[in-house]
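Form predicted alone, single chain, as structure tokens, below.
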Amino acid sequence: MTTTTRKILTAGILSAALASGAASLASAQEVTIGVIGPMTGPAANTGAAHRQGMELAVKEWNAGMVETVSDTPPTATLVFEDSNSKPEVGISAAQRLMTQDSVDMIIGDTLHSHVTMALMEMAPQYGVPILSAEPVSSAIADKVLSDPERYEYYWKGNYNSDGYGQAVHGFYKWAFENDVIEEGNKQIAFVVEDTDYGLANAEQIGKLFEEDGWEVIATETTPTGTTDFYPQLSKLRGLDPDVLISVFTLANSGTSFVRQLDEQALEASHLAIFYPTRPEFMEVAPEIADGLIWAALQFSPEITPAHQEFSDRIEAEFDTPANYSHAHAYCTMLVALRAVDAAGSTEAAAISEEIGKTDYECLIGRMQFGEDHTVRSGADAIPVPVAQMQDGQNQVIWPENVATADAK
């Protein structure tokens, strides 16, 4: 770094200490939240779909249709910036939300987990509140645990890769049980996308399946946006996993990857993670997913009357039905503003404090967050379940008490 960027940076920073030192003297009739996401790049659909779910929750929270904390709530303005899917890109949009727009609160990265452990950093260096949205990777948690007055800003709006973790092993546990699936040799892979997110999800699992004496014999990686898995597959042809877990966040990866799975004709079970979420995937999910595994569906108007009303409002607001992506960041948003709302003030440590304290029933479940600054998940917070493509329609098979369908 050079002198000159050095003394520009530190005039950033005490510029947005300044601003957030007056900020916090005035009472919260007003808050201004920046939004990081991808906006561009391979993944603008899901950043789509998190600007409107946002944008819906704002507009709904500023002309009090939602439920408030205080009986004088703040109104809210939001700014949204391009992450890109890039860490570097998304730093430069955080100090520009910090130095430019004097931001009370930043919400990024909406979906990476890569982007968020760059801009968790950012939250001790500004003092400025960051709450991410749906990543998941458990590596951020363990960064807070790791330093929890570094961190003390940082929340993470989505739970941790062991949700995942435990999900997909309770599953299989209770299908080995029951007959469901055979068992077989005990041996597990894994092709996923080379990111944190797709690295601690394979992490989770297939530590909690060697807990009870399986053998993971392959973790495959590919770069993000990949097509081509026919490598991959001819490999794990040759190996026989009896269980095979996939992981992307890109539709045209999954969708590629359940094509030539396929066609390769493994015999492994096969379970997909995240990528059915997305209504690029579900379009052409009918031809070529029958039968497939996947979690989580925690978003289903076809079976769940409130999110069928929530997707009718997306739609007259946006001309497009909600998904899973609208629907977190709805919630993700309304627990930034009943922070400010219950926290009387923009100040940053009074924000935070008001996070850690939320207690909030939203369309996906209990937002709650444990002391690693994480929201909870679990069948009493945010639900984990289990779910199979059937006949053209998604039905929940685990767990038991809230299926909507036998395993097939």
The other form holds:
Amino acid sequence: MTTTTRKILTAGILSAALASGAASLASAQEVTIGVIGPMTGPAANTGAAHRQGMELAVKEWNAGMVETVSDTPPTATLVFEDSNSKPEVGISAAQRLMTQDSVDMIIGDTLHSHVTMALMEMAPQYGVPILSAEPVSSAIADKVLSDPERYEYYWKGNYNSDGYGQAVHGFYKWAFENDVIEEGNKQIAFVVEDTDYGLANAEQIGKLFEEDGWEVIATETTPTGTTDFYPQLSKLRGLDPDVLISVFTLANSGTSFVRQLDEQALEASHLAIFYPTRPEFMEVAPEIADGLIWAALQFSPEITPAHQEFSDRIEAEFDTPANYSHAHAYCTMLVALRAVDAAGSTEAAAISEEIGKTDYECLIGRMQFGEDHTVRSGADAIPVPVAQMQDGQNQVIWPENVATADAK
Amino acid sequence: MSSVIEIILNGLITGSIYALVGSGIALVYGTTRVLNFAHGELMMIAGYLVLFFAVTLELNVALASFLTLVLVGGAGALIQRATIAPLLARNDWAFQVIAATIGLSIALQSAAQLVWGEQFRTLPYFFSGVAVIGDIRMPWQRIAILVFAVLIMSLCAFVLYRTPLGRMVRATAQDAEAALAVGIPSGLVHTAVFAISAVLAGAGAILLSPLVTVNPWMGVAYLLKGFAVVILGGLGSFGGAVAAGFLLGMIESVGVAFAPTEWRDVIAFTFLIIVIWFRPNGLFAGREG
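For comparison with the form predicted alone, produce the structure of the form predicted together with its partner chain.
Up next: the whole complex, starting with the chain shown before.
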């Protein structure tokens, strides 16, 4: 190799290295984030709330209205795709986002665990970071733990089902010890939707109760969107459980369940999971749900000034008050943007590393990820308080240190 | 004993809705050989209409229901004239009609989401209170579903088997060209059948709306059960669909009582497969003129 050739090669390599660095720096100035959620189908109302929460986060980020990591944060652009609550539709959406829109990162699924279970497989395949939003199924975290290398670029933006499990179990343990609720014959029953979300919650809660000597006498799983629970409730009345847990993601299922439970006059202590967060449920709640115990009251404008202030911003922007899904989507998007900002690059490995380092106090709590790439729950992270509908208003009744009212 | 009675009642109530939906599909198929995949969306439109009249305009429930049935019947007729009738004039229309009604179904769902949004809406109970007999508890609203569904299907059967319109429908179902030759306006009969079918779907929606919520996708689940009922009862048999609707509801109710709910559809569709195995044309095929 002649000296001239060596010089040309060296210059070429240096130029390439500089160009690469310049591209990385340039790309960090702009980031395109693809969002996959249920924009149509039965869960479209939640998808719409996610979209609004994320749009507000990006608007405020781009306008410099929120705290950034660096002094030169990237400008963000969002591209939304519909999962229609179906894994196969979510996969097609991710392929479009990665191949046609060349997104730097994906937030998806915004709601469903079963869609996320499919989407998370795309992270290693395409080398694009994926951060899910509201899904909680522990099965997702179990997959990450089973093969951390494979799921290096996948992160779960909500806590695991055991967050609910520990909250529900902790609440009842406290309630039995303090004579708030009678323990009875130690029999627990579940009516849950047949999704990873519903099943994982039932499994986690059931396991904790069984460790205390309880018996799971029924786990009735119903298709998403079910509204006729009379066959199940007739059966449960015969079984006479002491505690009944219901888990649905759709408000119409929850509304029907609570109304029909009242009509059937079951004597069990009933605790609802998730659906009371939906505004459609709350619209009819004063009529059907007085005394209802539910988890988890993480967004409460009526008793938390910061939440009210956020709700006002959402209302000003979209002409609708905020709910928990708005708040969670807002925080998820800020976690993503802060990671890109901290990475100073749109490289998948750099963004992924920064997501793992997240320690961010947001509306719904302190966002930190564990070894299973999942947001942590608990008093020092994201709290999972148990609430009760009292006189048309939600009150936190557990843990005692944050309770806004006594349990009735 | 009380639990057995509750199982039967639950089965009859669920079955009455399946029967209402299925009989509408069967009526159209029996007369025109068209499988209407947009039948569930006629339910959805009726749900929104009764909400509009009863909640937004605060009309009397009976008047709101009557107006809803008239309008949804008209929508059924319009769909037939605008979408189905032109295709029936072509050769090999069977697949084209399926594609057209599936397309219409998706379009109507999207249109509903655009017009009414993705929020779920609820209609207040028409009948308040719970009937309590011994250990049996049943809300009057659910009992009303059963009573009105039976009345509506009886009225429909009366029209089909005891009136001139019914004779024209049955003649057209047997041979549309022969019926035309003897002066029966087969095209109009087809339109009338679509309207009646839409009214049946609308009646199901009105009865169900206080129990379920009205949303753009409310018809999808019932369409699937409606088709199961039509196959079980015998393709095109109105009476067969009614009987199969009640039978399917009962099987589901008994299934839930003795097995976890996740087995409900497995039990129902296993029964359907067994029936098709032994009676490929359904339980009641060939028993009607």
